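Coming up is one lone chain in structure tokens, specifically the form predicted alone.
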Amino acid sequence: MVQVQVPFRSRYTPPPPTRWDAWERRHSPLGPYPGPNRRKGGGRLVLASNRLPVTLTPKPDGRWQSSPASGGLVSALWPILSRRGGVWTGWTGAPGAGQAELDGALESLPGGDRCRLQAVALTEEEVESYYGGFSNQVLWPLFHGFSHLCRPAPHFWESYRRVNARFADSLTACLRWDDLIWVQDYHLILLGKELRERGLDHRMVYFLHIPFPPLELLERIPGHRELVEGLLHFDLVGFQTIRDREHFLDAARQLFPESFPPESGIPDPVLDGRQILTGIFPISIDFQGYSGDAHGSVVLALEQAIRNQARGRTLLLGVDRLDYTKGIPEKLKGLDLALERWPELRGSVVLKQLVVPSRDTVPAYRDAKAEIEERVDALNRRWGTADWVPVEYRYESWTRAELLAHYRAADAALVTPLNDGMNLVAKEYVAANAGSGVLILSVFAGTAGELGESALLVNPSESDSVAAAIRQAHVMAPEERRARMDQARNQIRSHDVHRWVKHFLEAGIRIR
């Protein structure tokens, strides 16, 4: 089981800043210069990601619709910001609009000064290369094993810097000496180190939500020796996993071996006089927030209809975004194998495969569709009878609701990606449960750290595997299904998004 790691510390003491002179001192934007105890005690908490946790959409008569994100992330975060105050950077999904417009659309919105958000503007072609370029078809791939889907092209490498630069610029105008920064994911990587191209010496520490890849699969693509650099300007990055971080390590170890001075005798990096930190934090959700909903009236009725129409078959429940890296096509091919290899399942078992959409404008997102879709038919139509069929195919977004019915209502979730930092999924359904569900998991998921004693492990490459956990499920019996719900459910109790928070800033803070 990964628990949450504080990051090791050393006893090394950076000499001062210098990089302000007497003039910068008095002119800056950020305020009066507080001094070299600037960072102690710790201020706002600046956040930068690559989307607010608002969407702004145009509206007819030219004023600006605003809809609220959902997710673990922004109800953990926004309250930390509410009470500390701060400032959250970030994208607001709308292409093309220009910076004034969308400043003033966000001023509306609740939060005050002391919790605000600001908008970085992004033209259309940036949102291409940036964003569906460099971001989706060359990180996103790569960095979860994929290296034959990218699709690099120097002018989304271009985009990218620009992008992070102009986040840095946005991020300079807002600062106040004393803010801690915090960086989420991928699309933002080379922030830190344009940050400190600006001459600013604030805390700054980094999450990276998927996995990391090890060095011969990130010399595949450009501006490879950049990306590891900019990860050196933060003061703390944060990994899913062991593995993460080592190949993390071991791609700086061998690119900057500078950076990792003999005489330091310590494992972590330090550049420029500044040790970098490097800690394990595996993400979270609200736990309380999906198990008390999932009590909720309209949730139960929603459940009792899904359990009437299963008619008392075993439920299967698959729960993805379309996405090449989460391991479906593996999940039927597992289904079918123990359709063959177990005569008693047919007719007694049905999976229910909800799809998400997700940019389905890429080439191998198609692909990944049409594949599925062709399993699903197949599978179907080789085992299906007049009144079961074994696949449920859904491609589309479920309100939390039905979500959440599902989740009560499955007697067993298959969670099956090929790799993945953590994947959520898993914990949501565990947290919404509550009663005798059973959890197939793979070993590739983050998530498998922790759960990987409360869940039947699987590698979804192996359908052998897939299917035996399947009739596992089928089979168990109550108690046992009983026993593994409970631990998993107090694992991740215990283990929440507000703890996760907690922990990550509290190694932010610490810095120097």
The other form holds:
Amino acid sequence: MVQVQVPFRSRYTPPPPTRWDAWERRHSPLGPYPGPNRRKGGGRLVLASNRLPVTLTPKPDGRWQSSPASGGLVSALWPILSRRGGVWTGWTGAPGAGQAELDGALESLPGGDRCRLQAVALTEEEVESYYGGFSNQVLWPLFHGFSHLCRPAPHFWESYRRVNARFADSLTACLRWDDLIWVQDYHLILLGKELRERGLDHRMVYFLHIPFPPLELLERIPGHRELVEGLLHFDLVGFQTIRDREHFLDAARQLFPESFPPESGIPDPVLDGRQILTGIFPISIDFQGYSGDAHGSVVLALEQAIRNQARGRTLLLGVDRLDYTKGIPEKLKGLDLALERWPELRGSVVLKQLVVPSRDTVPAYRDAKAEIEERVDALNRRWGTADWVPVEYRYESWTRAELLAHYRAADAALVTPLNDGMNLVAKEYVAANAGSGVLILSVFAGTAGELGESALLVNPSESDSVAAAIRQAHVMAPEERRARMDQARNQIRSHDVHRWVKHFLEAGIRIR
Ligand code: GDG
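Switching forms now, from the form predicted alone to the form predicted in complex with ligand GDG, please provide the structure.
Below is the whole assembly, all chains and molecules, this chain first.
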């Protein structure tokens, strides 16, 4: 076995390794998990997320065709929803589409008859102010540390509160006494409080998919006290990393010191006599799904075509949703520097960068796109030759087969966010690649807590660390590549999204 070592000693501090059992150990006084039961919270699973897990496609007659969305969270939650029975509440994602348009979405799924999708209707104005406004122009930039991009408008906050209240009304109408309510992400932070104000004493758990910011950032926006207080109405609040949980506890301690009685004996807060637990639950992917589907015949044929196109060059891959948090310009700067520093890389490496269209009505996203495209052009003009284009840029989305084929074909994946709750692309690359791909990973992705030892860790703001990692991936010996990939695969295989869901729900059922 080749000794795997992190080759870059940089000025940044790598995150503490994420230990999945940390939550278990810390709360061991609660005793063992009692198993599925009909105690409070042991009944159906009721999920609330901004978007319902459906894809709506317009039909020629002006109506909609609905089908279940794919994706790790849906595939992990579906078996549990269909077994326990449940409801998933959310917005359809299409202004004008409501409950009627959801008919048929569950028909094709096993156990679909035991579950229900419940639409929360949003007006166009609410889509603009609650979703595009407070969620995506205030909470998203602020929680990722981009406070200079926050654009709070007074009506955003009002709309956010109103829509959270609407979700609460929608849920209240369908609940049974023993339901476990699981709220997802930053769009619905106030939902727990809204439900408690309606007299509900249900077990309610919450998971934040994005980072939680330090209080000095949080304080810059209207409603910051209400947001922290909102989370205190859940029984369990889950975060991706140790750092996010610490930021939350620190903010709650400073804003609500009375919720931290010294006699409670654990660092978590208490509200209205109810103990709130916080935990670290790094989200993952369906490892077997990615790894198995990556062997399909369509994927293999596409992979061969991609390899042929690369003509023996080292293929670097970037897959990012269009977002200023994803560090795409920094990735390009790193490649530019690598080409400048190591002439042997010229003509020998190619970066295929997919940017998936996202939130393109928000000005900061249009600016981000323009900056990326300028950098790609400049880099290609500076280094490109008659038969070599260093960056192949695509602004589109790929089918799952295309995505898997690229994961398989890529000699290295460049995942360089400036801040990211987790980053599933890194985990998917590891699951699908199977060969000897190298993962170049930002120390600021939540994933670094799990893959920090097997990946080449970089600080995307330090171009020389990105450049050095690109070169390292280009020259790395096959044995080292294989050893690193095996180590990464073992981690993700044993910590997949199914384990994540089980772990989270067990914690949710065990509390109180
Ligand atoms: C948020 C947090 C956290 C992308 N392009 C295509 C495509 N994708 C899929 C990827 C992956 C997903 O989209 C992106 O997930 P990420 O985790 O990378 O990023 P966010 O969208 O920002 O997600 C993040 C996550 O929530 C979960 O908690 O990890 O930190 O920001 O699954 O595969 N899929 C297909 N075609 C594409 O073109 N089929």
